[in-house]
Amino acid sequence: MKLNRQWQLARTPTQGYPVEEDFGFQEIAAPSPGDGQLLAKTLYLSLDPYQWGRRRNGTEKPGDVCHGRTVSQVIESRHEGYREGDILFNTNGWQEYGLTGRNISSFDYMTPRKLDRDLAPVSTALGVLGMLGLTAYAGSYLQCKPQAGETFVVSAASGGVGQIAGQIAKIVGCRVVGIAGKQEKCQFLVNTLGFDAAVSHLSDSFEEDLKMACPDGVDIYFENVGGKTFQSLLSIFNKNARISLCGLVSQYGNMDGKNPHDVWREMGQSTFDKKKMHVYSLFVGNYVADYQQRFLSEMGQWVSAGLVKYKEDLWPGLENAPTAFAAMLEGKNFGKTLVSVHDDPTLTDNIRNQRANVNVLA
């Protein structure tokens, strides 16, 4: 009998950011697949800010296995479309083993799919070639329609979505300015990803630094953070500027009961009206049906050509998932946050070389 280690939501969170008491760890028997189902072991677990929103707003209930998208390997199949050994993008959640297929209740608008282990490192299905990459593509490319010569600013720029959004704008020909924290991250944005400038929100002269980095104002802003970062941009938006509202990670810990998105809009509304700005709320699920294949084709070409690079923040061990999750929400990650749950059977020397920017954490 296989034991299935898993993290469940222990309670509806009462703190601004995750604490140990929010999660419960247990070992139970791994499930067996029924007709039209398959059992897969988790190789990589994706940790993303939206998961915290699900837990705080009650979408995820106490006792539920914590939601999370995964890269997994099929170990037993009663589904005609899959066989043992297949590598999948699916939604196992925060556990070692999960069922995929018919009669499985799951919050997911991304169809499980087989991965080509020779195309790219399979972990990229949770990052640059997955929902995260599509989010960056939809917000920067499809919503804001960047033009050569425009100034494009992205917050949380060294994070999973931010680094890709900025590189897409760079491909189009924009002046790209990234906002990050530590100088190490700012240097990565300029020296490795090719951004034109990077500004640290930790600097005492942040607002002045931002104005110097954007001498012609800001035409497009990819919003991941909110709070004081957003406030600092209000005075330098150009007329008809566009914003893709992807996330507000700095406001997700608020405990005043107010909707972070409502607070954010109130903060900027007078500027939006005065400068005739366009604000787009970004929900990646709206783009899957019409754009996923186009995205995979274009992004695959950009990655292969070296036009888009990526960095992963890899935590070894399922037991570290809550710690990694809290660190990501508090901005302590450097790249796309993943947890390695089982050994990746696809790793070769060539694949390891492609993953040169992986940051493995103890």
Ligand code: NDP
The other form holds:
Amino acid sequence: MKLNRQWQLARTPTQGYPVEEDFGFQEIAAPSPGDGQLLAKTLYLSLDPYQWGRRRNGTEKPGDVCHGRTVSQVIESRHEGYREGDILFNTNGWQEYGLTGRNISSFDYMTPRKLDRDLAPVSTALGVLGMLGLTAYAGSYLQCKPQAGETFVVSAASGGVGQIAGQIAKIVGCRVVGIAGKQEKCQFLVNTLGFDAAVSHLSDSFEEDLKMACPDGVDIYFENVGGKTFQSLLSIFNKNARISLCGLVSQYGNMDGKNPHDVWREMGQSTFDKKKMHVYSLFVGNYVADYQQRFLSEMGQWVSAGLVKYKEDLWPGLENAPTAFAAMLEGKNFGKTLVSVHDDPTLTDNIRNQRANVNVLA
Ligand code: NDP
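Starting from the form predicted alone, produce the coordinates for the form predicted together with this ligand.
Whole complex next, starting from this chain.
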């Protein structure tokens, strides 16, 4: 009998950010696939801020296996489309083994798909060539339609979504300014990703630094964090500026019962009106059906050509998932947060070189 280690939600969280007591570790028998199903072992688990929203708002219930998108390898298949050994993008959740296929209820608008191990490192299906990349592409490229010479600002700029959004604007020819926490992250944005400037929101002179970095004002803002960062931008938006409202990660720990999006709009509304600004709410699920293929083709070419680089924050071992999750929400991650659950059999030397920016954590 194969044992399946998994994390379940132990309680509906009441704390601002995740703590150990929110999660329970279980060891149970791995399931067997029924007709039209496959059993896959998790190679990489994606940790994303939206998962905290699901746990706090009761979508995920105590006793549920924690939700999470994964890259997995098929170990047993009764599904006509997959064979043992195939690598796929799926939604195993925070566990070692999971079922995919017919009659499995799983929240996901990105359906399982087989991955081509020769195209790119398979972990990219959870980052630059996955939901995060599509989010960045939809918000920066499709919604805000950046033009050469415009000033494009992105917050949480070294994170999974932010680093890609900024690089897309750079390809188009914008002046790109990234907002991040630690100096190490700011240096990475300028020195490795080629942003024009980076500003730390931890600095006492944050507002002045931001103004200095945007001498011609701000034409486009890709919003990932909200709060103080957003407030500091209000006075430097240009007339007709565009915002893609992607996320408000600085507000996810608030327990005041207010809807962060309502608070954000109240804060900005008079500026939006006065400057005739356009605010686009972003939900990546709305772009999957019409744009996923175009995105994969275009982003695939940018990544292969080295025009878009990416950084992953890789935590070893499923047991570290709650710690890594809290670290990501608190800004201690550096790049797209992933947990390596089982060894990746596709890792050749060539692929290892392509993943030179992986930050492997102890
Ligand atoms: P990240 O990898 O960017 O991790 C979160 C980052 O947020 C941290 O690394 C930290 O960076 C920053 N941060 C945390 N707290 C604060 C704070 N108080 N002030 C400023 N920055 C803070 O996460 P993702 O790339 O996965 O997600 C980015 C955003 O995109 C999130 O808001 C998420 O909800 C959203 N999202 C939205 C989607 C949609 O459909 N609309 C789909 C997917 C993601 P630093 O150390 O630099 O401060």
